[in-house]
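Presented as structure tokens, the chain that follows is alone, the form predicted on its own.
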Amino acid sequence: MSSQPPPRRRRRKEARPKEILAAALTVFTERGFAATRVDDVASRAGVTKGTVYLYFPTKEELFKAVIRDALFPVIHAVEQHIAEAAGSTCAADLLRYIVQVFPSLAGTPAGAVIKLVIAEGGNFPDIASFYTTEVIRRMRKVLAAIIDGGVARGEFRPVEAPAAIMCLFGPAALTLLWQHSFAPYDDTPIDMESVCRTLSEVFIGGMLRRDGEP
């Protein structure tokens, strides 16, 4: 069997959907996504409108695509890394893990997507159900997984996982959209990682259970 690397023409090939993913998030976040077309991102890319077509058949399907390919390995990981600790690490630290993952988004193509996502979603249902199928409640299971662990062990008081959730994540949402849309113009720089670490020691903390408690 030849050892040898695949002709350039094919290894450009290949390359070809991650290049028009990457061009296509960059005219999105620069544009919106009702504002792009598709051929503003194969001009980006540098191949022809045809050639986006051939691997994104609309252009709903090409911001799919750019949800997946930014967001998927992001919750993937998240994922991961709560099944190999669930078994050793309390449930309170767990969701502080899953907290400080959103600092990390500031400035990323995940961090740009959440955004889009948010300022289009409403006015493009199939993208809002598909994020919401596909991204919210998929890391939804997650979290209401380790809540409701935390509860049935005692360790957080009787809470209901859905409402809890969306008081917790909500706010560091908003701070990831303010990092990319106002930070820029605001004279009162926001610490991503601080706002995080205070939405760990406030509501976290507040469902932890104290001792003698019922």
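Same protein, different state: after the form predicted on its own, show the form predicted in complex with another copy of the chain.
One chain, no partners, no other molecules: that is all that follows.
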């Protein structure tokens, strides 16, 4: 009859990592990497600190796992889509596709994680190195292929791919940081949507070779 008081501890080896990861994402997003206490992640996940360290060897490794969890599916999807569409689509449309992905990331774990890494990577070499090789390199490879291909085919004016990539990612990255860090103190709202639309029209439009150019 009387309902059992729920046991103070439960053994759920399979469910824990996911729950801890989800809790970590939330707390890291709210407070940043350096400022979150592993204790907070633990209590948010309904466990204690010791349990977190049972599944993840260090705070940094926990964060890397969060990065993997949030970004790898997105990167994989982009790589896949570009690989499939590359044959039948002009370079400008491939770039437009990628730029248009950013707004869809804005409110998601992926957006939050990108913001986190950009903001705090500088103080955590291990994380910066991980992110550079596992995320940036992969995205840059895709972008560089599209841009260089477009230039070679005469669709684009001659541009340096590395610089153009910065121009394509920079506005979205800054907007992400803006939303999180500065927007609360400002009155001019800026939405990712319109930034990426402008970028698409003006920058990608500006890359196209005009008629009669050499």
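Quantities reported herein were computed from a predicted structural model and do not represent experimental measurements. Positions refer to the first chain, counted from 1. The term rigid core refers to the maximal set of C-alpha atoms that superpose within 1.5 Å between the two forms.
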_Rigid core aligned, does the Cα position of M166 differ by 2 Å or more between these two forms?_
no
